[in-house]
Structures are given as structure tokens and as C-alpha cells.
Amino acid sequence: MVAHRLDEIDRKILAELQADGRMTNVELAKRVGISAPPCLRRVRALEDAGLIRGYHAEVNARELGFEVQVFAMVGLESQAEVELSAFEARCREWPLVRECHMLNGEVDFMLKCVAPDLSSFQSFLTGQLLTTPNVASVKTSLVIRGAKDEPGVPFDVLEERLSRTA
């Protein structure tokens, strides 16, 4: 497990960084408690092995016009994995799906959807996924409301599991 290579410092800054990816590095150095310049080379470190893969606004979909948010619980005929990265890569292209999850059990793929609103949404669908060669069923949700939408990974739990192990 990667997180027994991280020291107790690289855990706090990728922390730190998932709480706030806008603070200064000085801020960062501060708030992890070492200087500047090594808390820059633990970044850029960080970076280089992908556990930060990138640093992004969260945009309100709501205020932008995007009204409508949905599920998609997709089934195909085949499971073979050249059918499966080809429909991952066919969702990749559509703009409407911001994520693309393989799953186990009675679906084969959970996509989450945004649409201007449901005309839109329902374009897609009969037009677009439901015209995907390989693709067998597709159930949708209409998202009410949304109660938690956390980013990232609980590094409270982390540190417990690992205080555990030492």
C-alpha cells in the first residue's frame, strides 16, 4: 500500500492540499509545519508519482444552467474487454457524462450525467447511449438532491488504519 511509503508530512500535505488546492505553498509549509522550499520538493514529488493528479475548481452546475443531474446504470451484451474499453472510451467522448465507473453486479457501468435540462438529457439517451452498439440495457435516476459530495479520500481513517499497523 502506497500510503505506508508516505511519512507522516507527504499524508498531511496531500490532506491539506485535497481540503484547499488554492493556498500558497508558504501557507501549505506552514500549516504541515516545515519550511517552503522542501514542502515545494514534497509536491512536485507527490505530483510526479500521481497522487495528485491535478488541482481543479468546483464549479455550482446549478448556477451555470446545468439543472439537471442523473444516473445511468448501463448493461451490455458482452463483457469482453475489448467491448468494455470501447464503451468506456465512447463515454469519454460525451460531454454530458462527467463520470464513467465499471462496476460488479447487475449493471455493468454507473454514469453520472449532467444536462442543461431534460430534453437535453433525453437527446442523449435515445440518440446517444441507447444507439451505443453493445449496449443492452440502461436505467436512469434523476438526482432530487444531493446530501454529500466530498472529493478525495478520508485521511482521518488513514491515519487511524495506519496508527493501527505501526
The other form holds:
Protein chains: 2
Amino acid sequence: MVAHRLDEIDRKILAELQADGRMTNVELAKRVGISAPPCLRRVRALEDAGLIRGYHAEVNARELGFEVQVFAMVGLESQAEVELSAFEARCREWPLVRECHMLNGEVDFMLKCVAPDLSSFQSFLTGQLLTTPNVASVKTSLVIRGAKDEPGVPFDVLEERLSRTA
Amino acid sequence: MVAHRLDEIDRKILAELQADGRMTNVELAKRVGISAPPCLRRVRALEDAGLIRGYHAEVNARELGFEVQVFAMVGLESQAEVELSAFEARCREWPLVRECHMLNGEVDFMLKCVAPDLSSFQSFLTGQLLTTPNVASVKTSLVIRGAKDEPGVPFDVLEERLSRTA
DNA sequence: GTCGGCTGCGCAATAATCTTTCGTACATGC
DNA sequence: GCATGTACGAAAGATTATTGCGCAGCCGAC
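Form predicted on its own done, so how does the form predicted together with the DNA look?
Every chain and every other molecule in the complex is listed next, the one we just looked at coming first.
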């Protein structure tokens, strides 16, 4: 990890932009305690270094008509690398699958899916996921309600960790 | 859902801002085919309506020193509402827990966690999660690699769906 | 029909921000 | 001591955000 090459200002920038990605550069500069030009240079550098992958609006899926969220745990027949990659490629094609993570343990993949309603998801499940070659088992769990949803990184933990190292 | 009250321009705006949350308003206006002022008014309206919840920079967790990502499936002793809320509140306190979803089925909660390394996660697991009152069982799965990670909503599905309804 | 009233667009102007340029300060190494 | 590299901050011009205003289209009411 390259976190050591970042000073406190860089980490503050990342934390602020993670919390509010549309913050103006002048506001950001004010918050991290430097003037606008070097602040913008740092942001560009963080983007170029790949530490900032992009910026996204967080939309209200439920209000937009995606009322169903499902975790699907998928087991494959063969775990050969070719098969794993093939399944991942499929997941990237399916719009209802928003996340696909390869896991250790008995389950091979964890999928997070969204759908307009249960029947839409069912038809995806039976018509697409379950009919995919090499898929051995799928266990699904409906999300009843969400209690916390903050993708990203806890910068306070990072700060604490670095201060201990230093 | 209020998606019906949105016209095609609004949905395009949402799709564009989900893909690039820092797009300038003039660029956004150009892409959706209207001039800047009404475009900005629409964005503000979408924000006020809660359809846009916020904007966030997507950071590279691994490069920042969070090399471990874990799904934890938690079962509780009691599923009384008080207990469920209490557990959710705990999850909101724990910085390593980034997501907490209540599920149907045998598992009560699905947690997505990050940690700097395995031992950090282990100490969280044994020192915090497993010692929490009312926690009956925790099954964890390490993320080996990520194949897709696009939180949000597939707007192409939404469009298709609305065109069928209309 | 046509007369308000409503909604939403676009133009124009101003305010704010972004972005580049340039000069300076500080630390490092020779 | 002095060159060198790095990063800051002030200033200025370009771009963008934001507001105010006039206009067109689209209903209901009469």
C-alpha cells in the first residue's frame, strides 16, 4: 500500500471527497488548510495515482423503482480459473447484478442484486443465473431493510493506524 | 415509487451523475440535451426529492491499506425488534463495518467489513462482534477478489421497464 | 374560442469557481 | 555555500454556477 506516501492533508482530502464528492475545490482547500491551487494539484495526483477511482451520485434505488435487493451466494461445479473468469464475465453483463465478489469457503461468489420487484428477480434467477453453465447452487437472501450503507473506507481507522506506526 | 413523475431527461441526469458525479453542469446539460439553467434546476429538484442522496468519491481501499474485505453473516438469539435495532446501532458504531443489511432466512444480518489485514479483522471479530450480547452465530467469508462493484441502479433496465408500461 | 394560470425552457448577466502561471520559501545533498 | 527539487500561495484569465426575466406550450374554465 502506498498510504505511507500520503501526508495528513492527502488523507483529509480523500476523507472529505468520500463524504462529499461534489465539494468545490475552494471549500475542500479551506477544510484541509491549504490554498486552492495546491489542493487541486493534490486531488489530480490522487486521481492519477488511482487512489480516487471516480465520483458517483448515490441514488435512491427504492424510489426509482428498484424495491428489491438480494444477496445471492453462488457455488460452481468447477473452480478452474477459466470457469471462474467466465462466471465473472457473465456477472458483468447482467445489469441486475451490481456486485460480484469471489469468496473463500464453500460458497464461490457473493452477488448483490437489485430488481424492480420479486417476480423480476425470480425470472432473472430461474431464467439467467440458474441456467448458467457450471452453476451448481444458488442461495438467495432478501434484504428486509438496510441499516448501514457506507461503501468506502473508515479514515479514522487509517489515521489511528498510521499514528501508531509512526 | 415516483419514477413515473420523472421524464427521460431526469433519468438521463441520474444515469450520468451516477456514472460521473463530478460532471460539470454544462457538460451534463449538453449530454441530456437542454441548456444549463434548467438542467441545474432539475438536479436540485432531484436532490431535494431525495432521489439523489449525495455524491461520493470512490476510493481505492486496497491501496489505502485496507487489504481485507469480509462478508459476515450474523444470527441473533432474539429477533425482537428492540434487539434488531440494537444490533443495527452497534453496526453503525463500528467503523470496520461498512454495510449492514437485515435479511430474511436463517441469517439475520449480512455485514460487509473492511480491515487493514486479517489479524485486525480477527481481533474485531473476536473482540467486538462475537462478544456483542444477543449474537448467536457469525459466519465469515473472505473476499478473494472483486469482479464487479457498481453500487446503484441499472438505468437501462429502468428505461426498458417504463417503456413497456407506457 | 380564448383567456388566465401553470410549467418549463433559454438568454443574458453576475457571482463564484476552476485552472494556469509565476515567484517564493524550505529542505536536501553536494 | 549553493544548486536542486518540491510544494506553497498570490494573481489573472477562462470556465462554470446561479439568478432574473421573458417567452412558448399546455391545459381547464368560462
